[in-house]
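One chain is shown next in structure tokens, namely the form predicted on its own.
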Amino acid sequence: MIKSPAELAEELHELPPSSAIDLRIQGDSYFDAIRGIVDIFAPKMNVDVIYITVAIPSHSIIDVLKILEIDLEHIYFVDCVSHIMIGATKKYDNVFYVESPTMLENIMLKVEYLMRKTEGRNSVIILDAINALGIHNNMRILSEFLHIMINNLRAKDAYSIVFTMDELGDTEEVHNMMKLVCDTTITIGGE
């Protein structure tokens, strides 16, 4: 079981580009997982990060990354949750909004746009979190979306990291879906 951000980054570094990873986050290891990917792994591999937010609004993640003094230059967000929340959010140049987590095609289009925008650099795409996306979508449609998106990213040699968060509920249906599309499962946190 992975215990630290550095250990997670090392485990990811051993995987080839185009890998799809089910990152199972247990306990309070959420920000350790993010730090391991965006602060250690991505800079070491010289890749851009495209972070799809479904569980937490992008501005909350950006605030934490700033506190941790993580460089945001090569980190882009596709924010699927801020639009449906009540209240004004901060505006950032590296955040692209999708009106709802049910608009799966728009999520794919934003990711495609960002990959073209940063052409010449490889990417790591983080989907945070599949459990949260499952709350808003039919499982059959979600499974199709995930399959199409990951295969598209594989063709572009992008790393795909899909968060599965135990605290959001881990159903057998989600677990089976992840087994079908991901090459490996890495667990961070827990005992």
Given for the second form:
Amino acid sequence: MIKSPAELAEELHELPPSSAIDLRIQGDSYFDAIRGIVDIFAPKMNVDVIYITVAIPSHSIIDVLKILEIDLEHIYFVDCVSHIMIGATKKYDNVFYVESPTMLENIMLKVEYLMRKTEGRNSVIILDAINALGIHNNMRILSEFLHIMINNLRAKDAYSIVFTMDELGDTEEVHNMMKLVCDTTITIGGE
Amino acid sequence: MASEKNSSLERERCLTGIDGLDNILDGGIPRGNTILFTGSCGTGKTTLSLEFLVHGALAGENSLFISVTESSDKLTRNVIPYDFFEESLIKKGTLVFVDMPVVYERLGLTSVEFSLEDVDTLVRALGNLVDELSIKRLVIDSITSVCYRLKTEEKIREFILKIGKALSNRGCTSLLISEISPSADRYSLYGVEEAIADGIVLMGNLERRGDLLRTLQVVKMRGTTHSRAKYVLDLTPAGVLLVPLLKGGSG
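Starting from the form predicted on its own shown above, please give the structure in the form predicted together with its partner chain.
Every chain and every other molecule in the complex is listed next, the one we just looked at coming first.
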């Protein structure tokens, strides 16, 4: 059981590039998980972060990262939730929008585009969170999406970190799917 | 032994420069093929064909875009600002834009309906243009608009056959853009173009639970093995990107 951002970063550091990690977030460890990856692991490995936001809009995460004084220079967002929210959203240069979390192919296309844009640097891709994608998609298409995306990322030596969050309704079905596509499971927080 | 035989039979490829498409085509379009790029409006036909020409020009192959309906000035203004595009390609004459109405005017083809002689004149003129400019890649956008002035199936067949042969003999790989309605049950407006072309690439808009996805599918391509699966595409400043269409959503 991981307890701190530094411990998480250390655990990730042990894994080879192209690893796919099922990161189970329990209790109130959400921001510890983000901090461990974005603020400690990625700068240490000198990799870009491509952050796919489904659970909450990118601007909320950006606001938190700013409060935590985390450098945003090498962090890009694929925001799948802001477009379906009613009301204006702030525009950021490092945020790329997908119209709906049901457009799974477009999520892959935006990730591909960002990886080309940052060619020459390795990347860590965060999917936040698989349970949130499960609200909008059935398990069959979600499994297919994860399988194709993670294998594409493996071929490019990128790290894939998929969040599963207890509070979003963790199911046996999700766990089985994650076991199938991920190499390692890491749990952060909880008792 | 077998592999030596295969490699000697392998046709030279014209890399489109669009990674996903070159993979689908097992290494690119067989050089000299005439391909029908067909789809309804907004599916990305013009953008994709322009990228094909830009990559060709960057690789040193003279490339020609013949615009039938839209002025090339307007076209270049509206095109996606590719990260890899270089203005110098146009200045050097490696990437050339020609407006078909200007060609018609110079040839004296002013009547609303072309005769078989007019078809010969037009094919000869386009062949000469390809020779003069040493063109290796050509796009006609759209062939449907040219066919509007041919009217009969016989003349359309004659035109496509002759233009295909003229371009292929010159080693020129060509994309003929074909406009069809979203509900069309064939690949071209007149049904003739698709039977004659060496390849058919179908571009479409797929609606899935209210989402509209741009899709691409290679239906036919002579001279190569290829995937016939449907792909989803995105038009980005890094060029056209493709990923497989997820099938779990089709149920």
